[in-house]
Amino acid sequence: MSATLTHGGLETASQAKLTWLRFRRHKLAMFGLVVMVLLYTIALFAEFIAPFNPDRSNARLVFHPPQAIHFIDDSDGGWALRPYVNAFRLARDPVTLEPRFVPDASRRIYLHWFVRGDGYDMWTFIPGNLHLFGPENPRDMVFLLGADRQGRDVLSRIIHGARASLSIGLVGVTVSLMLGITFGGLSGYYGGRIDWFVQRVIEFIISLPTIPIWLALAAALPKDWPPMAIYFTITVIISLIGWTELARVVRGRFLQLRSDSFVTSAWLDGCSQKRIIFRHMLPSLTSHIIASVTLAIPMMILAETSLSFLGLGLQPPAISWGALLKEAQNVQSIASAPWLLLPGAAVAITVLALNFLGDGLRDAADPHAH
């Protein structure tokens, strides 16, 4: 399918190029695209980007407050562009005698790019100890976003948690996409009893209360399963409930397309049903499917976060944003360490960016929206 553009002369542009040109004019969608590329890059290279091992703990640094980065170093009488943070020391409140951390201006911890630190196995099989940034002395700890109740770096744990939370959205949507296209396509293309049966199944699933079903299925998982087994099972649970919306969209489009002239022409030309569906009908739905998938990923991420927060999803030692938010379940923790809520900010940023991206794709793919 092609179209003629008249910007600086006549040229032929493909449908994909026209969609991209419309998408680029959507500033919020472009912002969402940049944010998501950045987040998935962080998740992919979490071991390298995180300054510390997410499980590295220190009992003396429990609930250590965030440390601000200073870029101008004036310790030698002049000034130089040399990032550092002030170290903290434990002191007693003169009134309550409660221990608290206070800045120690006499001791500075300098930060550098590409430093050697905690060892790791990138993607479980590439050993290394190089980190994007970190303290000059590998024995020092720097808490840019504070520490949790075991003295672990919250920033490193958020970075590592991005891998599980973001990948569970992609894997879950992939499974939902396969189920939605398969059952929605069968329902819309064949109609009749197949359509009736599929629609009754969809209506039954939609009628179920989502949260209780998640809780019941997640609670049925054996407690002695390894974290990866629980991860994939949670993904399947979310996917088995999340495919119905896409199936209805695909069904509606198939009902519309099967009576179009190009489908009738393909049928009269002797094309098999498989070729008609996969070569002629599905490509016409590509842009709509991409938009639907982009808008479905946030729901998958929120579902995993909710299950993990309630203690029925990924559990330690697995790390996800929902599991990290579980640390902030009681008022006492929030009062003494409000930075434990920062994984929730990561979830909010991701969901907003994905919704901006999905809205932009939907508008760009819809020729009647312009």
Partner chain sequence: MRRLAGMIPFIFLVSITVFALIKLPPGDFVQNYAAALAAAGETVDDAMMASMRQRYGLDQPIWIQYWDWISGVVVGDFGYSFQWQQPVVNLIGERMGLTFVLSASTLLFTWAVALPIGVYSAVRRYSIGDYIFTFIGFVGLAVPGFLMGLVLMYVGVSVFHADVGGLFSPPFVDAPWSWARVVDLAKHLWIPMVILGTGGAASLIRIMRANLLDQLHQPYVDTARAKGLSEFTLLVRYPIRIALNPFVSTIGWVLPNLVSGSVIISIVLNLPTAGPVLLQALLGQDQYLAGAFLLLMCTLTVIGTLVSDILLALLDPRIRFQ
Second form
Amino acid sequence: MSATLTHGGLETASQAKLTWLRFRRHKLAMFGLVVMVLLYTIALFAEFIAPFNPDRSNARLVFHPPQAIHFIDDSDGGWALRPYVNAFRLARDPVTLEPRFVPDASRRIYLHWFVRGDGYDMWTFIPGNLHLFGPENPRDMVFLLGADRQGRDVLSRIIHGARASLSIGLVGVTVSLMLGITFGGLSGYYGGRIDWFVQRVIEFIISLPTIPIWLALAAALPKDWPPMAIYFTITVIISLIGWTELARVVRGRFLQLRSDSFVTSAWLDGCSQKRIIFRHMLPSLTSHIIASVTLAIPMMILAETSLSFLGLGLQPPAISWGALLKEAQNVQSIASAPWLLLPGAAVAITVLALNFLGDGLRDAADPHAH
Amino acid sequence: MPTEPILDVRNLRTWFPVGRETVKAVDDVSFTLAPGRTLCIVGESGSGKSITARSILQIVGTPGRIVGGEILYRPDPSAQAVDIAKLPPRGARMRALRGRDIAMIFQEPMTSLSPIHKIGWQIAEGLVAHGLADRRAARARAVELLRQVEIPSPEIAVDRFPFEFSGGMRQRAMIAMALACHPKVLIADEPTTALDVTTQAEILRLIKKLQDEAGLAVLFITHDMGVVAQIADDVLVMYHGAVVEHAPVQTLFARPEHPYTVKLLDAAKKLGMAAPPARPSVPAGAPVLEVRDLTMTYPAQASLFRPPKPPTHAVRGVSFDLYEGENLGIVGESGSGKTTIGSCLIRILQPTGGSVRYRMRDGATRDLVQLDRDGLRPVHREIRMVFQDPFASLNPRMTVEQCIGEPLLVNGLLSGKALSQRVRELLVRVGLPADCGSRYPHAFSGGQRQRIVIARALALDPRLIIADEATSALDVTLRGQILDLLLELQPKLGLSFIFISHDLGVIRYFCNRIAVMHRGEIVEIGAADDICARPQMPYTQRLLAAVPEADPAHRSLVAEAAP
Amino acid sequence: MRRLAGMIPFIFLVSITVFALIKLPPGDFVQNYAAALAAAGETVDDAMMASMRQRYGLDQPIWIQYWDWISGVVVGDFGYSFQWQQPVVNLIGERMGLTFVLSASTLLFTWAVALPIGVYSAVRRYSIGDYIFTFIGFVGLAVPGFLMGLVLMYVGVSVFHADVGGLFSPPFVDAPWSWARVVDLAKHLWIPMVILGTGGAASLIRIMRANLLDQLHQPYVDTARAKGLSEFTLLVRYPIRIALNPFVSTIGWVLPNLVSGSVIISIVLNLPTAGPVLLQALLGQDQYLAGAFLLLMCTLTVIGTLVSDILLALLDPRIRFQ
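Got the form predicted alone; any chance of the form predicted in complex with its partner chain too?
What follows is the entire complex, opening with the chain shown before.
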């Protein structure tokens, strides 16, 4: 025996654990992970977390500006930690006579945790009316991020919109992944003519400008379809283009693995084809696939946002970030209610977080790439 | 002929801060180098020999830094010495020395030349950069240099790209590049490691010739004691960043003082051509494997638009027998088809012609070329393979126990407790602790991994093991250990081996018979002693003559160039 | 030449795909038109619809419609726009031209920004500048172009009290081409160019940085350094030169992206390029107009790929000699 074995905790650490250890050192990626977990949780419990029903409108509160939260309450002489917002009242501009909202310092609307408010059916089957936070009096409205042209709460709408926008990313990526693994795997495992054909198809799709094609496909959807059908068709349309990148990653790794001697060894050991693919090749691919998938989700989210923004994706009353941004399509509405652009910030934060996360995962999966 | 040293390195320390720790890659190294002399720095991987060489030109990669010591360069005895270690690495004075006074040749001729610039320009560039010639004169000098390094038709070669050259030609171009500005010191960092042994001999001869012509001081970095014995005047042995021994070559080989030097020399001599072979003599048993006219031809690549590529004949009509209990060595240089033969025998590749008749344990004879997937399964239990790279041949996601147990498990032979027990036995058998099965391959060194691979090969009680360059990725001291392990197991387990290698020393140590491959054919096959002592064919003779012998008293390799 | 020959079947395939796409929606233009008239209170009987279909050739089987269309396209006749009641060629000429100008100038802008920043980020890796550029790059990737357009419009309106949309000042919108109009175009072009280019530039910076980092530690860099070249010469002559190759090959996918992106940006900023008209044509099933735009856009990207391949072959002898 020549050398002594290394000691420490790492020698029995699996690859997954090593990858995780590498990933944890990547601070931005950890940050991205936290943000994404938060966002998906919000999307999942949208009914509970949003302070109001996203469709609750009030013609008198059209384009109500955002209200700032004050944490220190000094109304009864001393001061206490009681968050509140100042109510606004409608006044006329003395010069132009235009109606304007002005803060009314005399009236304070106090905010509470876990208030009873608008009723909802969580996930369509759990009735409830509890909200994470909201005004003391359920009849009051509080617009932390302002109101839209029907006097609906933009914050609640963004929170509900997260559900469609974020899930389209996941569903789309799942479809892409299935297509990508199937075609990329076929291409990489068998090589030869199948590979040639799949490669040409992928090249063809990649060289098409995506948005015009999406437009054409989305324009083909009948407007009278139910929202769910539109939702799924849009998802499929987006994934039809998105799978190519994943297929390329899978193919490349498969080709590389196929010539790795541990795969050859597995075959010589008598492993069946199934075992070679599922026990030896796919596990080596998972971290790469997870990384690529994470980087593909933001593309999907952006695509949905763009399509809905143009009015070709989800249609009202369905709520998604893109559909919300459609409200901000013309200069007049942006100029009078710039907070209508805020769903865009939600998109940007999500995409940014997913990119950080994906980059970190990729570095962790492939420490020798750099 | 001791002359004034041109380079005087004193207490050199180059350290790499990595996180909170510091890797002392070079720690307190001192030596001198005189014109016309060759100093070899020898050591295994990670000994700091390359970093020492790079420190002299201050091209240590980040985050490495010279933290102490002096590198005194004195171009001629009357001149004032320059302390290179004190010069800023990016400054003009350091640059003026690089290439012009001190030139360097690197290991990988493939990647050390820019792939997209013409050879001639890469040679001429240094001349232009140092203001020694204008472009036209530099080009003329490039042609002259290419001629000097014996590249055929240099006028044409000057406009070629590196990827159009073979490895040996690239290394010649690299030498031409280093010599462009008439440097006084030449640093060669493992310049022949990536080359075949016959090419290595040519390059060593060339360096020696050029050294004699120009009175160059040569600093030669290598891990190969044979090369050291052939070319060195003085030797510096490094281990873990420090000098363990520094002596003239004759003294070092005759009376090594440090135990590590002794170990290195023993390992080199053990696998050298003069040592007594370890393999037992075997009585000729019945043939287990009869290979007849084995042929592997890669088809011509027809393409709609491009001129078709001609078919490649990797193996052409190879025939040999393997007898029971015997070790057959297949030796050849890169591209000789030796690895293809191994892959064809075990049917990783489907040969395009010939037959491989294998007599199974139960006496039945199968033609491996004709078997289909299912038919191969029982054969693969009896014939196992060990690959070159121990890092790539173990699945990094499986524990050692899973790796070794895999063949037993998938063949339905053992499972559960019995499987664990068997794996423990196998681990002990290959000299690893029985309780290391729960670890992952990344916890093991290269030599240990190769033992794990051997344990996996042994799991199914095989009769024949095909080892493809199984020791080539290991340091020389480990090579001998792995070979001894195989030789020790052989009689106990009744094994036969086909051992494929480019290294004649390894083959000679391990094998009873040797087949010499050249361009897809066996040029000579016979008993190991006969082949090594009395080679019949010119190619075999050339191959044997090119093996550097680890004995400075017999300098056959560069003898013809020596004065 | 080989590549050129390969393009023809490719564009043929594209044309089939495009035609299939525009025929995909249920119903046709006549139906939409009738529905629009009906909404306006007029009644359209079946006989009128049939005669309209016959006039436009919409009663023919789909492959004959395709054949009529594509054989016209080959000789430069892109068919007739039903919505606009004039030949498609009249409608697309200037709009495709401006789309091309916008895409091409954005591509140049993208390179002009990405190349130096990418090099800087790689050479001064982990410096403050690198972190700042990396962060800006990430934000550039994360903010969709149309959102950036909206924000710029908001800033334009609220801070400068100016409409940043369009490509021409009002007097020039319908004016014939003149030098003054070109100058006016150049004045307006930079806003959509920046908006459109930011995303692409961000990803190109990352590509350039990664490529260069890869190349910086290649052995041939050490070889060149050992020859005594200065760090700057070294950098420009070897790693940057070689890292350019994959960079150039990105035209192939950057251009499709730009053409794609320009559609949405044009709609948001109300640019007189192909985007808004394409959207209308698609929604109104104005099949020949939509088809012409789609086909030309796809061809544009194919040409982009071709150009990048040729450039790559010029830059990299390894590809030339293959």
